[in-house]
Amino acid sequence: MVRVNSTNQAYDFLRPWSKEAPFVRRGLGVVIDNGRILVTAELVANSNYIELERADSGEKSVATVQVIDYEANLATLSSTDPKFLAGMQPVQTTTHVKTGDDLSVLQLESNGTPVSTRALVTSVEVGKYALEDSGYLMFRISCPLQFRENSFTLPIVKDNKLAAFLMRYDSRSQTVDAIASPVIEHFLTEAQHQPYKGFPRAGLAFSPTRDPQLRKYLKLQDSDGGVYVNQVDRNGPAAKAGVKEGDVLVAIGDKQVDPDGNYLHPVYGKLSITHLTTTEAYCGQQVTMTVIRDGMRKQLSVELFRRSSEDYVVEPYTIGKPPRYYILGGLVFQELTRQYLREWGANWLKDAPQRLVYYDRFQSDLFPEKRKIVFLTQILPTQDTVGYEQLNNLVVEKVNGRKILNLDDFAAAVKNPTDGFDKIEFEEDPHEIYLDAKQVDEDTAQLQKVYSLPALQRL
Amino acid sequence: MIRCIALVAFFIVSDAIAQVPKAVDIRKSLVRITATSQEQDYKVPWNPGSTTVGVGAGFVIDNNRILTNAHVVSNARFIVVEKEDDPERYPALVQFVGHDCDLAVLRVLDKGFFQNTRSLGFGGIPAIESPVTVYGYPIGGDRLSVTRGIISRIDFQTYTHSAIDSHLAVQIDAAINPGNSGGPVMQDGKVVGVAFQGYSGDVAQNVGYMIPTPVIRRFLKDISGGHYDGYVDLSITYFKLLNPAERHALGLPDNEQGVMVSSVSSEGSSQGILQQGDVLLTIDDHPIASDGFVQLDGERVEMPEIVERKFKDDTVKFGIWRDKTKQTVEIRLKGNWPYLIQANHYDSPPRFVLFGGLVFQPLSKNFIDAYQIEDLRLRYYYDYFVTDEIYKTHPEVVVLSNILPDPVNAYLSDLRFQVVDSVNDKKIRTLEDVADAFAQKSDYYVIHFVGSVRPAVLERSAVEQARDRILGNYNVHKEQYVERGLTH
């Protein structure tokens, strides 16, 4: 084990030519294989700077990461120094871990004592990881923790083994979610392909066929078990291998879905049957789905890949990535992301801007079509914005007549002003407006200087 | 609008000064109302609803008439109006009510009600500073209340009790408390407002709203047809053009004149006349300033204010600027009912249909407040109903709102509060569309919700043989109510 403590600085993306205050968080890391130490992806997210600590010595180094994955929650650090690590032990991991296991979480006393406690696992299954929208498996596990230097992530072993990393801590419960091995070792196969290709998804959503007149009606037998597939993203690999809206699900390979979409897993027992198609199959890979439409089985070799943030119309995460912005004569542009929306709070889906919310929440509904909302945040009250000062999150239809898909497309088409003006094309009140684009121009340096702008536009 | 109040201001209360104002007995003109109201219960919307018990005040007007506001007698069931120095209680039935402007005129049964009454006369708007007394019978006792104050401010504010409807409004610094409602606000013996609003004492202390005279007399007109047909309303919004680039860039001189229209609302008035990006310069030949103002009689208002004195079928002129050329329309002025999701329902029950245990309402104002809804959907549904035109698709959006549980409905409950988009692939864009597809004989009833939701499916026998058993379990004597009450 060594001590990793990140200085993490995120963007903020209301004023996204700056960055908020940063903090430091301290975890702890495991030395795996070739020299790489093995962390969560929330400790180093968005780090400006990360420093290894060996518990036995004091000597510190600096490290890089070298793959993260926000999804999985995981990520690879290496030390720049090749001889940091001289002398210490990689860890195995280990994915025999059964609901009852005695585990122990591992923490170290400020002198560089390795502390043991003990941990049961109350259960294993398929739950929320650091972002909303991605679920993969978890051992839910009870025990005691004081807090200790360095406690914000934190190993947890079986027999010496690695067996999960401790993700969320909850101490009136005194409950743990913890990262499970399966997770890891998925991970850390990947990582050592490059480009890293992270966790696939199947691109489908079910419900549950309990529901006995639902059953009659799609023409079911009890034995059939099976979900109803309420939702395929459009070009996901279950679209792309036909699985269609109102099909049941009821086999993934040789597993059998029983109706709330589950499967029996030889060491876990019933488990969620998005652990087959993220966590058990790696991208690139081909599995069977069988489904039943029309009272017909039907067998569909489905191709796993990943959905990568970028793909997303509204982006579900942005982290250690700039906000894309753009700064029109005082106005600013941005594309939507829901870290945008995150600046409300912690109640950003009732306190956010509601039409912004609800882009983001339906935007495989909405969307069919590739492309980003790029919207007016905010005005840099200016001479050429004058009648414009309430004007905020409207979304952007067309700048001098040209369709906006995204921030690239706004950056051209205010290269070609109509007759001197820029026209911009709202999707709704107050639907038009105009800049001088000479005075614009003209004006720009002096915006620049008065509200201390680093940049005008980053793309 | 207000230089024009203002100038009848002036000369009331410069002919108040020039005469010695005559005393009004304001006993032989105040009315004590008591109402039993029975309040509409969204969330159980076969009930009946409780009855509570609300007391207003009110005047004798012309032609024995009584004037209150509309929330002092909306949802009654039963009214009765005493006279000061009269043990008797009269019977009253409301003749007209105004729920977008809060004001309600009584009818007393029996006529000699009006013995010995004086009616009350109006005057114009007080000036500020001025100071005005108010009579009710507010919290504090039950005998008739007298309380002064002055004229704080006159300003247009939101009606809270439609909650869509913004007016003119005279602010007093007499508190006006519950009771109030409806008592005359009188300067110089006569009436210049209708007490009908204020704040609670957590928020301010010593803000009272009266309704002023155009509106009462706006009112008062608008009934004398024998119908009361409510405000009308351009539909548009607007955009002022201060923006010296904008008003070039849309071939406008730089004399400060026009606003540029930027929505059209496919069911109002303007439909098919204005379009967006119009530029409007006169409204019934006042040039509009580039901020939205109009100059009338030397003072500003704002110019929807040239509307809100006009009535149904009135037309209304406006010089517009487009495609760079001057033109001349004229527009036929109606009301707007898609707004009218957001306004505050009264007088008729809920509309609902119950079918298996699914209770199915439309989504209106009462419903969001009722069940305090959070759901995205349903909250963008009703914000945006009107701006992105919902109603085009959905002229009610019917929601599953409730599910009384029952074996036939066991696993449908994470289904609450979805948009119902069809019923057996008939889509649904009213209550009455889910009444008549329940209605048809059919095995099996699909319901689909509007999104990727999976659908619910009713098997015909399944909901035969719970029908009994829900309606006794949950004492629903009705099973729907789709019939639609007047909207004013």
Given for the second form:
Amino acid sequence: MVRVNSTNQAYDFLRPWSKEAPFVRRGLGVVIDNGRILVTAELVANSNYIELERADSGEKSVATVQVIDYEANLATLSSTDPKFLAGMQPVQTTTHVKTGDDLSVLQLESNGTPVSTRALVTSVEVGKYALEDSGYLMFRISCPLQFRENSFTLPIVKDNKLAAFLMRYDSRSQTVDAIASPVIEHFLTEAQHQPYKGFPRAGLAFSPTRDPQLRKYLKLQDSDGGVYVNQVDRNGPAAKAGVKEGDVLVAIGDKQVDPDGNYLHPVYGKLSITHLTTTEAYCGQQVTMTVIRDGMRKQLSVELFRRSSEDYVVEPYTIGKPPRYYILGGLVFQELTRQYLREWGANWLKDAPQRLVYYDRFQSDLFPEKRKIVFLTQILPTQDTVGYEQLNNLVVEKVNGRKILNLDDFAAAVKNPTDGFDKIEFEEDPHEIYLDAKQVDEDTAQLQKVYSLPALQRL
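Could you switch over to the form predicted alone, since the one displayed so far is the form predicted together with the partner chain?
No partners, no molecules, just the chain.
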């Protein structure tokens, strides 16, 4: 094990030209093959500086991120000093973990002495990781952990092999949510390839079919099992293979799907079928989905892949990169991301602007074309924006007669004012506003000086 100290500084999506205050996270990483160090992605997300420290000698080295997957919450680091890990043996992983097994959670005392705490695996399930829409295999473990420095990320071992990584700890219930070793092995296997493709997704959502009236309506037999497909990602693998909303998914490969969306895993017992299409399969692999449509069985071949976050109309996460913005005469425009909505806190689904939350939730159905949602986030008061001070969170439709599909369109449109004015049209009240284009140009330097803006745009 090595100590990992990461100085992190996230971008401020409410003031996209700046960053939030820096903070430090301390955790433990494990040495794996080829001089790599495995940690959680949360530990080094938005990092400005990463420092490694050997527990035995206190020797320190600067580290850089090699591969990072925010959805699977895993990352590999490498030291800038090729001799830093000399003499340290890489840790092997083990997937031979099941409910009832005894594991050990590893920590370090301040003097470098390793500490092992006995832990019991109480359940194995597919659960939420760091990002709320990412579900992967997770070990739930009972463990009476004591707080120690460097405890943000902790390795969990079985017979001296890496079995899991601590992700969350509830001190009241003494319960650990841990990244399971099959997810770790999938990540490490995929990390050997360039470019890194990540974990695939099927691109569909489903609901149970326990309701007998629903099963009767769908013409399902008691032996059919299956789940009701209620949403298909327009550009996802399932849609490309011909899966449709209203289908009943009854099997993936040779695994039968029960009415709750589970299948029988040979080691873990009942597991969500999500595990089959995210962790057991890799990007580019074909899986067979058996569906019942209008009482008839169909077998569809689905090629699994992962859509990058940039491909979505509303990016599901924007970590480690700055938000795009454009400031025109004190009006601040951005492209809608879920990271912006998260600025409203843990309860953002209720507290964030509901029109924007709605667009995020139903983006696949509402926006068939490839685009972004450009919206006015706030007003920096200037003489150009008098009367507009209360406007915010308005979605832009057109600028100077040009339809706006992203910020690049916006930047191009403002170069062509109409009769000396920039005309900005919104979806809702007020449906249009005007700016004196010449006055805006003349006031640009003053605007930048008054609000200490490093730049008026980032595209």
